[in-house]
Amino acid sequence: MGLIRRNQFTRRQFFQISGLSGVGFLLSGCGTQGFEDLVGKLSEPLNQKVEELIFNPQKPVPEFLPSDIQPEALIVNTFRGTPIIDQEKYRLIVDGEVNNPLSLSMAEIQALPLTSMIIRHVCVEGWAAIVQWGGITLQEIITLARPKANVKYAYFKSADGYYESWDIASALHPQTLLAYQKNGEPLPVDNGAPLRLASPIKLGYKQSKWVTRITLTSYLSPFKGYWEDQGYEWFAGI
């Protein structure tokens, strides 16, 4: 049911922008501090190898009908409380191994093609919610930044100090958004305004809220993500 008002990348174009081979390269915001003590070390290398074989970076995930939306089901989890952001002064920084670094205002972001999708948000804590998200595809932003051919990862920094990293194939998935709408209305601050990640292919803790910076890079830092550094799985695909 989602509307993507732009032409989709061809497989050839996808590999050109991502720097990936034809075989395919496959390797927030969810979770509470009280849950941190319950997390054990996962067999991440094995999990990632399995996901490398089954993840299709271009395959869309089935979406839901407007009647399926669950307006009250999305639980508000915070990392260090809700940050105060002046949306008039807000800039999204895109840097790293790119040929065209970006510093975008919300007006500039909202002038780009709007994509809307109704998907299930799945939290590692065991709850889920069907939500309609609207915003700009992350693919669009990455394209504007003109990443270098060796880029394989995207790092996300948030206004509250939260940090995350994704593989570039997941970041370029056509249903991965930087959302500024929720259920047809402006995104509430508690849900991550002015911009948050939203995607049907990742667990909730990968979907950072209050995103302020995206850094594209060819290497994976030892600091992979706040919850991953506590023992969560890095890929966290659904």
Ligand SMILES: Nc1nc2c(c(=O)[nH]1)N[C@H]1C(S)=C(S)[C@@H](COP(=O)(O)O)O[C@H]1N2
Contents of the next structure:
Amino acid sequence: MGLIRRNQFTRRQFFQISGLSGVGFLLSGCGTQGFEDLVGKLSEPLNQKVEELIFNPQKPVPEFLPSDIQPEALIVNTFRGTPIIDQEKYRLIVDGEVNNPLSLSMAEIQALPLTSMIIRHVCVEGWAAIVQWGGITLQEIITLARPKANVKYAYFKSADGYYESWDIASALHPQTLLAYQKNGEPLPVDNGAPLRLASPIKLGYKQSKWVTRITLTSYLSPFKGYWEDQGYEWFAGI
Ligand SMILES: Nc1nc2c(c(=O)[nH]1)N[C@H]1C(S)=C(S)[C@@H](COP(=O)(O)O)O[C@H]1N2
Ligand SMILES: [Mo]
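What would the structure be for the form predicted together with the named molecule, rather than the form predicted on its own?
Following is the full complex, with the preceding chain placed first.
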């Protein structure tokens, strides 16, 4: 994209193209960069694949009705207990192969558009639960971080030492959320507060709770995920 083309973007068009709301740009006050810098980055080539996934979102999975929600069915699963997180000091770090690394407070994340969905959570241990999740789409966060051309994976680190990796297409699926609400209430700490993954396209063990860091990479490390490294399937799609 050339200079002339780039300069044709108005602020409003840029928000539309990037999928970001004006509110999202308040985030640039958190020590990253200003609006002018961010617009300048539009001239940088994005990976066709990442770009395509962002600009042409994948088809959503059909959702359930509010009357289908099973409030008691979601069983807490932790491999080593619930970590203690100071929500005031909490930051979500987004780093790796990105042009705009992020460090976001919950207030900044909650100022971004809220997406709500009612989906089935499926655990390989033989139970499932229809749950309503509310939060920010991971796509919104990844777009804000401006991934580099070669990004293919997203790594998630959790406060309890849990770790996961996802393919970028699944991470950019329109129903893959970083959730901070469950069944219309603030997310309980046992279910992953302040922020957890929730998605109808992956098994339960892919859905990291207490996420503190998202690292975008072009390669898959030998450490793929807490359960995967003990023999569970990596892609784990539903
Ligand atoms: N950080 C972290 N995330 C995790 C786990 C965990 O032990 N630690 N367990 C996973 C598994 S196997 C499942 S089924 C779901 C359960 O989510 P819930 O405890 O909210 O029901 O969390 C997933 N995410
Ligand atoms: Mo699970």
